[in-house]
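As structure tokens, one chain now follows by itself in the form predicted on its own.
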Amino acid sequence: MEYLPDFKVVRPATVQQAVAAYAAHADARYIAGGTDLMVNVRRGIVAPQTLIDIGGVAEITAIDAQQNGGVRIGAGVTLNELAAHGLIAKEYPAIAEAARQVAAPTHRQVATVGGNLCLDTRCLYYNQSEWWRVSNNYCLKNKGEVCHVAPSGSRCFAAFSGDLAPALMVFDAEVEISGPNGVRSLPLSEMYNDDGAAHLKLEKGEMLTAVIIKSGDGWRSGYAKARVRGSIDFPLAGVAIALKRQGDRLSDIRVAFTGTNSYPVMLRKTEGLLQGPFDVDALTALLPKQITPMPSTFYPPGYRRKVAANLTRALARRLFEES
């Protein structure tokens, strides 16, 4: 790791604070846990002059239940915070089983739902040290002319690694977002490019505010994921699935993917899914056109591929016979 550079911390009490100080420092970045952008600030990847600590907007910290029976949870909700909620771990156990599975618990104390949405992309050609980076010439992503993952491509095949988006995503997530020209909203899915060098689609200034999530009810719902190390590590594939169930048939699946792709992945076509009885091979056969996995970690894309797959035939089993 590199020492820290200098840069100054600005700390808003409230968002419209925290709007107004980006617009007044030409080079700053949002914080709130930091579990991600300290370590890239570490290694060099990136070096702000200014950080606004938006840790203490209370604004964006509660987790309140809508009068339609929905949730609003506020973007510095804390990961922690947000699995142990006891409406959410009750209608939205996707959500719940997904912050559980974030880094460690001491990371899951700091780090926020806001951040693990907005999460860099990663690369194992992008997320090193300045002499590696140096070494390879940079790379598309940060300083560099190629993208070493797919050298004859025109863009950054980093992925997308955030736990949450998917299991938010299943529930038809919409986020809320400030910035110099006031609060907009969009329907989560739509926040991502498919680049892994430019993935959000926030304007320079913006900050995600908050997550709207409508009812859970009747919905069975579960996230899982592999990963190199159980205890910390992001996910080599990822999947949240939410779906109902009638007699032997499904009435309704929803299924999107993290790790796979410089975005999450909501996947199509399940529609023939609801014709007969519920056929966990009909599922699957769906993941080979619409995840992607390229060869930006150091597991071979094929294998992540079949790890999806296998991930989400156990998932869905284990969702449908549920009682």
The other form holds:
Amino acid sequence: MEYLPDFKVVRPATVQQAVAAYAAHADARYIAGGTDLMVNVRRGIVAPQTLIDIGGVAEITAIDAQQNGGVRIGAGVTLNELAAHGLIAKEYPAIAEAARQVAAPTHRQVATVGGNLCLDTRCLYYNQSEWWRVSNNYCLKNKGEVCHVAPSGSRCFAAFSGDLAPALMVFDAEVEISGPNGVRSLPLSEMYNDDGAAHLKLEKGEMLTAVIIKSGDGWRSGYAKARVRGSIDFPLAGVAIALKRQGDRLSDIRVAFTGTNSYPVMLRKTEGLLQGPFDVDALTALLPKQITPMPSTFYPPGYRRKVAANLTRALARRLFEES
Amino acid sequence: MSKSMLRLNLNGQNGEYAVADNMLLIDFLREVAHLTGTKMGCDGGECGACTVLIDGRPQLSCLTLAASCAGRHVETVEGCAQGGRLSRLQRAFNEKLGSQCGYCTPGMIMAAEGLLRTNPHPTDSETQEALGGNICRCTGYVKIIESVRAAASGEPL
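May I ask for the structure of the form predicted together with the partner chain now, the form predicted on its own having been displayed?
Next comes the full complex, this chain leading.
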């Protein structure tokens, strides 16, 4: 029988109670579905003394259409609920497709929107058992001094692997965050650092409570990912695209990636794609400088670069033709 | 170690147990309730061998804390047979050779049971989707899908 490290579980009923409970306990972590955190606790990667279980916080479990046409999605909404929601499936296919492609149905039953956005970064030197990691002298992200992915460098290259972030980012998502200093909101794309060891810009004690997306009106969107096991895996590369077509041109396009860098990347310099007839090669030509996978998975970076470009090409073509 | 009283309904029986905060549902089922049908496979939510039903929905008992099941209905493979007679789904796995070494079978059966309750006549692709988180290391997937198809059909087994 394998025991977990000793910890205490606190079960608040409101966001306010959750934030207060975090402040009242040393070395606390928030936990919702637990499909990411519990694995890391079991592997001895993290050993919090207190878990603040926010599964019972009812106020963060709703999906509400906004007056201005957008949608407010509670951070506690499960991925199965999100994928099955009528308005999301109809107006925001990229989000429903991304939610449906996270792990397996048993995970999605409990895994939440907030958990997927705050997913820990992943690396083949990090997501391993204690004996595996100790025999490798640990790594920069966890108890060690060297990033085995790039030993001569000074940063961690673990990859952000949440599927929802790019799909929400192409709809200009904002996140609402509660913490010891009150409530604040910021664009989702600004919640992340380009650092695998500290990829979230959340202050101590802060928790995500909601994501607000703009109206999906007029946008055609989708999500595509490549993974080792088609039924369950994290992305080797994932891409979300939202575009608007006008004749043979694009009138707007937004493209975001996951699984390739230490943060979800919103593709820059897409303005040029709006000049002249839509040219998918001009789109994929933007990738090499911005989409930069490192050897953090069993599949080599070259494969992930190619697969990111091919997914982008196929998805952009499909969305353009369907428009 | 922080402990609390856990009240839950386990395979149709209400029970009350003193459970540590850090006890996983799978450890509770196997070590406290002595229901060893539920198997630990991969250690990290990747294989589905530990799948049980919580309020009728398939979930992974290796990632679920026992204490979070307070007030809920938990069902394991031991709860399928009634009065010593295997359920139709279990008999289908037996008749259609859906079980080889048998280690993944309890998880497969519970994932399939969860599917058939909400969707009594699934297509093969719906079955594949529902069992997508369950690995059969003998790779007997064809027979597993056939077993679920047989259970869902009205035909005599």
